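Listed next as structure tokens is one chain, alone, in the form predicted alone.
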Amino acid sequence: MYKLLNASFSRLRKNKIFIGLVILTVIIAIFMLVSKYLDKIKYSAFGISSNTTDILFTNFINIIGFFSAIFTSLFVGTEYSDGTIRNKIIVGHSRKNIYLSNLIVSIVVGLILEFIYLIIIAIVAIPVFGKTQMDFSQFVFILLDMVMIVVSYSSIFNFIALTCSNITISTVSSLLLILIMFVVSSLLSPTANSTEYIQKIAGIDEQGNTKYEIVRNEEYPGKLKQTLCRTIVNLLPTGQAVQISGNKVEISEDYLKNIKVFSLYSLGVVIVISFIGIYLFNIKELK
């Protein structure tokens, strides 16, 4: 194993998609930061007030997973035309451990840019914007909940790029995959978080001031309904993604009783994909 991530890590130094991507995430760093400025500078005379560096801190979860569709199916992807993958297997090397080692370094790489981005957030943003409105604990899983999605983004290219052996193949299904996560999370959300019962306007009292009531939601699917819902888009990396970048100042129980789950979720994806993974590939035929 040790000899195969030397080998990759080595690679990994000179490849051009990964110093591309690096770039990449740095001018989206720089743009986003760019961005909220200018919206801080137009409002401001308003006397709006948000959570910017919440917001700048967790934007590019919902853009990584791109970033990892793209350098694993190219990188894996490479090593199969190359003919490299087979010769890792002729001089000995296990397939559980090539796949291993594959899966370790789309880990690493999501990781390297979700951090590179990270950093410039943190260096540029808290001194311009002011520091996060999460307390300790909440930024703490959400960092860990960031951390899990890229490993779970990381599990599902690293089994299409290692069990499709045709590159233009698996960058096109990994980019597709990615692009139906989102459309499915989108689709389930509004079930997912709906609740049984909703404040109405009920009037205005004598004084002017706008009375409210609690009635059932009509539109309410059901608790199997819902929680069905809620289970699918909490083990979408896309779902988890969407949910962590919408924080909001006011955050509910709700939200913050998913995010110390979200974890959990990913592991469960990991580990699932992971053995399947491992499995097709030790019985897949090479050409």
Second form
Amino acid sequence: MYKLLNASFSRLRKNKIFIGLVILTVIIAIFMLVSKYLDKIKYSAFGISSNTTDILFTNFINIIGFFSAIFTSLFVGTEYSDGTIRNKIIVGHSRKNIYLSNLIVSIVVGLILEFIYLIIIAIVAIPVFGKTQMDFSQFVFILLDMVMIVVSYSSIFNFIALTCSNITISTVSSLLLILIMFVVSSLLSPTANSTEYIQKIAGIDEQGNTKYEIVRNEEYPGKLKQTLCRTIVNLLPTGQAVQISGNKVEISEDYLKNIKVFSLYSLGVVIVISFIGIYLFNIKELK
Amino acid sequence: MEYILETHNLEKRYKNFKAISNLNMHIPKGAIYGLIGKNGAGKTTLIRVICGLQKPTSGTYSIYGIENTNKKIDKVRKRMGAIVELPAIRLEATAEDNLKEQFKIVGLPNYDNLHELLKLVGLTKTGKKKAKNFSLGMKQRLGIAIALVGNPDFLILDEPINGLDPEGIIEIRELILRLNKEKKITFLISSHYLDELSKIATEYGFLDKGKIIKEISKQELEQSSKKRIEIKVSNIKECVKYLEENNYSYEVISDEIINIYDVVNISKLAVELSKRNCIIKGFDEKEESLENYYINLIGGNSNV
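Form predicted together with its partner chain structure, per the form predicted alone context:
Below: every chain and molecule of the assembly, starting with the one above.
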């Protein structure tokens, strides 16, 4: 395994896709910082403040999936298109080790990109926009979740890249899959996060204050359907990314509970997909 | 005899199609084993199975005496190298970078004999040129260099001269012979070019419909090959008459040419025929080629 990792990481240093994605990550980080800074100038006159640092901190997790899909399918796919995967098998490397070494490289690349972004944000955003509004434990859980989302993406795209020997098909499939996962996550999220009872404006009292009443949510899908939707959303890395990222005006109890278990969901996804992937790659007829 | 590779009733099936069946093959140590067969005979499938790229449906094979079902087979594979169909090289990298990667895959601690390998295959002057800009012959030689990383003593080359120009063919042939002679590397070579294969192979395996129908050494082939004398005469009737009277084994090829399959004293034959008003216009001693042997063995069209 060490030999395979050594060879892959050496290859990584000169890999144009990796270098390109690093540059793109830096550009995205700078773009987001500039964009938020301009927003700050624009809205500060109105006295509007927001948790900009938190938003910046979590936003990239929505993009990293696409980067992971591109990198993994092209990096692994090139091994098939150039035929070099054969060189590894012919000299006696086990397929399990080849699969796992590619997974590790993909994870490391995903984490490098994510942390490049986070470091740039941390260096610039904290002095400019202020500290994070998250408490320490929340911050740690979110960070862990983001790491596991990257691992989860890598395991999914490594699975596709190694079980499909055509580089074009695996790249297109990976990109399509992440789009589908985002659509599914967005469609299921409202159902997954809906509550049985909601607060509704009941009118205005004599002092002119808004009156609220608790009523049953007519769109509540029922406990079973909601649990199913929530499980699907939580299992999908895109579902977790959608929930973690963005502006959190109100932090709900459910949200705090979810971020503690997201990494466990991801771990489950990684283990199951990798086991199936290793099995399928093991029986795959290579040319 | 010590065998580097043996197969025992090896079978590879794709759904209902048997690509190879009951295949038994023996490659002696130090040999250049020429694997000969038609298109679709199962040559590449056999090589893929031996290289571990595909699993046999049934039967076994052993490399250096270790069966494929034995977990130690992965260790034994370190002693072999292969090019299956096309050389497996990174097209975006230089020859040196391709070799460096393979050094790491094999687990060599340094690049000590990297330049020696490049020199061996004649690629020392490629510098920063990427492999995608190499000629087919250069790619093939780089593929061989990659297969040689880790000093294997068994090399499998699938159609190594396919698509090469005459110069490239000579280069590869000389390289194979040099590696076999100097480094004692055993070769398994599949090729369509029987003429070319006959120049280097020391053992032959004839593959037809997924089975090895004959294994023969070069010496045995030479001994069993029929030698013949082809003569061109002015009077074919008189010549045939003479050959019949003297119980010669012969074959009339055309109005002027006859093949004689027995030992003939040409001077005596010329004198005797001239008495019958028949002049020998020309003669040539010929040996049965590998191609003829192959055609006779499998029957019908060669299409190798």
